[in-house]
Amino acid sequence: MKVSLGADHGAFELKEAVKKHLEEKGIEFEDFGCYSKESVDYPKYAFLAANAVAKGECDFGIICCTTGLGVSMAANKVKGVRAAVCTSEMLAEMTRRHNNANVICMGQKVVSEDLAMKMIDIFLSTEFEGGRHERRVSLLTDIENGKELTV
C-alpha cells in the first residue's frame, strides 16, 4: 500500500504527525507538501496528492487543511477521486465501506491528532462493502463522466 499526503500551511503539523504515524506502521507514502507553515494555496497540494491516487501511483490519499473542507473540494475535482471529510471514526469507516472513498480529508483545527490517527487506521484498513453500494458509487462515476441522471 502506498499513500499520498498533502496539506496546506494550516495543517502542516498534522501532516507531519501523519507521516510519523505511517512510518511507525510501515506504510509507504509520498509527501506532496507543503513543507512549512508558510502560507500556501491549498488547491495545489490537494491536487497533487489526489492526482497521485487518480493516476494509480498511490492507493489512497490523506489530505489536510485547517478544516478539511477546502482540500476536499479541490480533491473531488480530480476525476477518479472520491474524497471525504471525516471528523469521527464512524465517518472514516463508512466512507470506505459504503462510498469506496479513496481520499480522506481532515482539518487540523477540527480533529485531535489522536483522533486523526485512529481515523487513518480505520480508513486504510476498511474494505469497500460493494453490493448495493457498488451501484451507487457507479452513479457517481456516471455523473463525473457527464451522464445525465434521472430520478
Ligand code: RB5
The other form holds:
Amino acid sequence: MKVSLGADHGAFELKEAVKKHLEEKGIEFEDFGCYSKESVDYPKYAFLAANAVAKGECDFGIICCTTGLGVSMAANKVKGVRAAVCTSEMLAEMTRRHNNANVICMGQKVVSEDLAMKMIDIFLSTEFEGGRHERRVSLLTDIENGKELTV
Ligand code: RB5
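Give me the form predicted in complex with this ligand now, not the form predicted on its own.
Starting with the chain above, the whole complex follows.
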C-alpha cells in the first residue's frame, strides 16, 4: 500500500505527525508538501496528493489543512477522487464502507493528533462493502462525467 500526503501551512505539523505514524506502521508514503509553516495555497497541495491517487500511483491519500474543508473541495475536483472530511472514527469507517472514499481529509484545528491517527488506521484498513453501495458510488462517477441524474 502506498499513501499520498498533502497539507498546507495550517496542517504542516499534523502532516509531519502522520508521516511519523505511517513510518512506525511500515506504510509507504509520498509527501507532496508543503514542507514548512510558510503560508501557501492549499489547492495546489491537495491537487498533487489527490492526483497521485487518481493516476493510481498511490492507493489512498491523506490531505490536511486547518479545517480539512478547503483541501477536500480541491481533492474532489480531481476525477476519480472521492475525498471525505472526517472528524470521528465512525466517519472514517463509514466513508470507506459506503462511499469507497480514496482520500481522507482532516483539519489540524479540528481533530487531535490522537484522533487523526486512529481515523487513519481505520480508513486504511476498512474495506468497501460494495453491493448496493457500488451502484451509488457509480452514480457519483456519472455526476463527475456530466450526467444529469434523475430519480
Ligand atoms: C489557511 O488559512 C486555511 O484557510 C486553510 O488551511 C484551510 O482550512 C482552508 O479551507
